[in-house]
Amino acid sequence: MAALTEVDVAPLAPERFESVLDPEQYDSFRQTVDRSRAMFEGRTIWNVNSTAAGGGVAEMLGPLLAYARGAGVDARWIVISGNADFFRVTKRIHNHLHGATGDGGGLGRAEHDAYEGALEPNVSELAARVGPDDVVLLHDPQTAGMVPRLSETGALVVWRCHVGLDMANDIAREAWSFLTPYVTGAAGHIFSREAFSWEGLDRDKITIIPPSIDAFSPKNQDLDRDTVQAILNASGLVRDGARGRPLFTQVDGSEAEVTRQAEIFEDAPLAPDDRVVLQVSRWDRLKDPLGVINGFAEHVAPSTDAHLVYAGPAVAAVSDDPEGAEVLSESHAAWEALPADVRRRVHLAALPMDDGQENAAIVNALQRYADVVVQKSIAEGFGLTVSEAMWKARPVVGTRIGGIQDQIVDGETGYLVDDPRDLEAYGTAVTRLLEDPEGAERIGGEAQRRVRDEFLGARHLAQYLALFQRLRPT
């Protein structure tokens, strides 16, 4: 039985960026695409991660590879397999990289054995397919152990870490110690922020490449108000109010309809005219769903008429996150404990994941429907939901951690809360936006412009291609 799964990626025309970039930006991007087409002729770029659905890495890979393929580059997406012990260890590493203890377990010899044992069939299978002129881009802790064996093929092997900590602590350093022997031999190391770079790695090998969103994907494509209402009605998130059809455009250009419903914990559905504060995140303690819920209940609900929606994926669908069901259960218990008058204004939604594009369309509609979007993470690698909401001209309240602070310019494109555990400050920022609709609209407009200039896929793809050319010029 094959250990690897190849994700089918249909090509997308890079020329579509002309409609969202200014002329100078687009001309620079087009020149990069032309160079890469010649550079990668007869070569393959392999991207390897641990899941095809759920989380920002999977969402970025699809469109980036599609545009590379549209530019004439043979870019492929490989998903590794793993057992329960492997994902337990990699989730522990993930938490440690954020400076958190997670399940409290260690990272010793037994964890190395479980990690390496699960990776062995994956790396053996991939090494047999990779050519010496190829490029292999490995993503996050789950793939780090593949670096030594794949480097032996002669291919250019680069490892990317999408998560990190602004100020390293001993817990994070324990994860670095676990992973460093595996990744040292890579030709390059990519981090999303300079602050995330590890001590002990060769500084000359480190490149900073922030993540990005795809403006044309089902999650970010333009939707009119009637379509937003129809999608939310079809998915069971808003009661009635739908005049259009719940349609969206799939990646291949075909039209599709939202038919699946979310699993929702609520006393009553949202009404079409309810004002909404929204967080979209995995069911992950580092996203602080309990803080989002309690902060809203204590510091937003008493002075506004707004509702809170916390939306995450259906937990069974995210294979590399064994803690998801636990966190959803904890969130449900916190919701049940709220006073009845507040509880009716708090809605927990586990969004269907059977079809990734349908899920993305539901998230798109939710973000466009929201009056304020929050990302109250305790730790964060980058937080693509921030750029997603900003692209839709939504004002965002986020914590001043990780890549969130790279996206939000405090007071201009949103508000930053200095202490992730300061529920009052979070509530005050949200309330300020709810009480000043004109100011919120102005901030949303500035947010959208910032994403266009800094966080679209054209910039991201150009940086990857420039790095590969620098590491192995032709």
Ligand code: UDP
Second form
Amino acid sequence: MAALTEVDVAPLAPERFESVLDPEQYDSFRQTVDRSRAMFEGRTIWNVNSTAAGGGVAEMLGPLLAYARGAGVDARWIVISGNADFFRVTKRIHNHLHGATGDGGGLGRAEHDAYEGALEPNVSELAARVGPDDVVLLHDPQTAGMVPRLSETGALVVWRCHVGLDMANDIAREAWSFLTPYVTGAAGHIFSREAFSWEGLDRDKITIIPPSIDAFSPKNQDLDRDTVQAILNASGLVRDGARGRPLFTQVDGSEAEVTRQAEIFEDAPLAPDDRVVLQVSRWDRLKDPLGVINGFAEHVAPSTDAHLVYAGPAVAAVSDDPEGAEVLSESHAAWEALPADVRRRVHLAALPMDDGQENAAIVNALQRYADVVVQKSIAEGFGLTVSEAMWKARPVVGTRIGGIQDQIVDGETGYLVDDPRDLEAYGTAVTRLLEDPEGAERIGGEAQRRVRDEFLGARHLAQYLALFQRLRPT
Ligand code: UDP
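With the form predicted on its own in hand, show me what the form predicted together with the named molecule looks like.
Entire complex below, previous chain first.
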């Protein structure tokens, strides 16, 4: 059986960007497109990660590769396979890179063996397909162990780390020690922000490239108010109130309808006029679902009429995240323990993941419906959900950590809470926005402009091109 799966990516026209960028920005993007086409003729750019759905990396790869393909570049997406031991180790590394011990297990010889053993069939298969003029872009810890063998093919191998922490600690250094022998021979290393760069890697090989979102995907495309209501109604999140049909445009341009229901833990569904505070995140302790729930219960619910929705993926669906089910059940227990009058205003939703685009349309509708979006993470690489909400002109309250602080300019494009454990500060910021709809609207408008200028795919693709040109100017 093949170890690798190739994700089919249909091309998208880069010309689409004309409708969202200003003329100068678009002109510069056109030049990127033309240069890419010329530079990559007859070459392939292989992107490799460990899941085709769920999480920020998968979210970004689809559209970026689609626009590259639309520009005439043979950009491909390969997903590796692994066994339970492999994903246990890589989740542990992921947690360590965020400065947390995760399941508390070690990262020693046994873990290296499990890691390398599971990667072996993947790397053998890929090495046979990669040509010496190709580029291989390996994403995250799961693929780091593929660097040495793939470098032997003569291809330009770049490793990108999407996670990190602002102040390195010894837990993170353990993960760096585990991964450094693998990645040190890569031609380049990419981090999402300066503070995430590791000690011990060659400084000259490091490039900073922040993530981006796609303005046209089912996750971010424009939806009118009726459609938002209809999608939330169809997925069981809001009762009644639907006038439109639950339609969205799929990546291939066809129309589709939201039909699947979310699994929701709640006393009663939202009513159409309920005001909503929303966090969309995987069921991961570093997203602090318990803090989101308890902070809302203690510091938002008493002085407002708002409801809280915490939405994450159906837990069976995200194959590289074995902790999901556990965290969902912890969240459920926290919800059950709330006093009845608060509990009826807290809704935990596990969104259907059978169809990634339908899932995205539900997230889109939720983000557009929300009065305030929060991202109360304890650690965060970037936090795509922040830009997603900002693009929809939502006011966002996030913690001052990781890439969240690169997206939110405190007081201008959202609010930053200094201490992730400070539930009162989080609650105060949320309440302030709920009580000042005009201020919230102004912040939302600024947020949208910031995403247009900094966090769309055009900027991201131009940075990749510049890097590849610098590393191998052919
Ligand atoms: N997401 C989703 N459905 C869900 C939960 C999350 O599509 O039920 C998406 C979310 O909209 C975002 C991505 O998963 O695009 C999460 O990326 P982020 O950078 O916020 O966090 P990560 O999961 O990579 O830590």
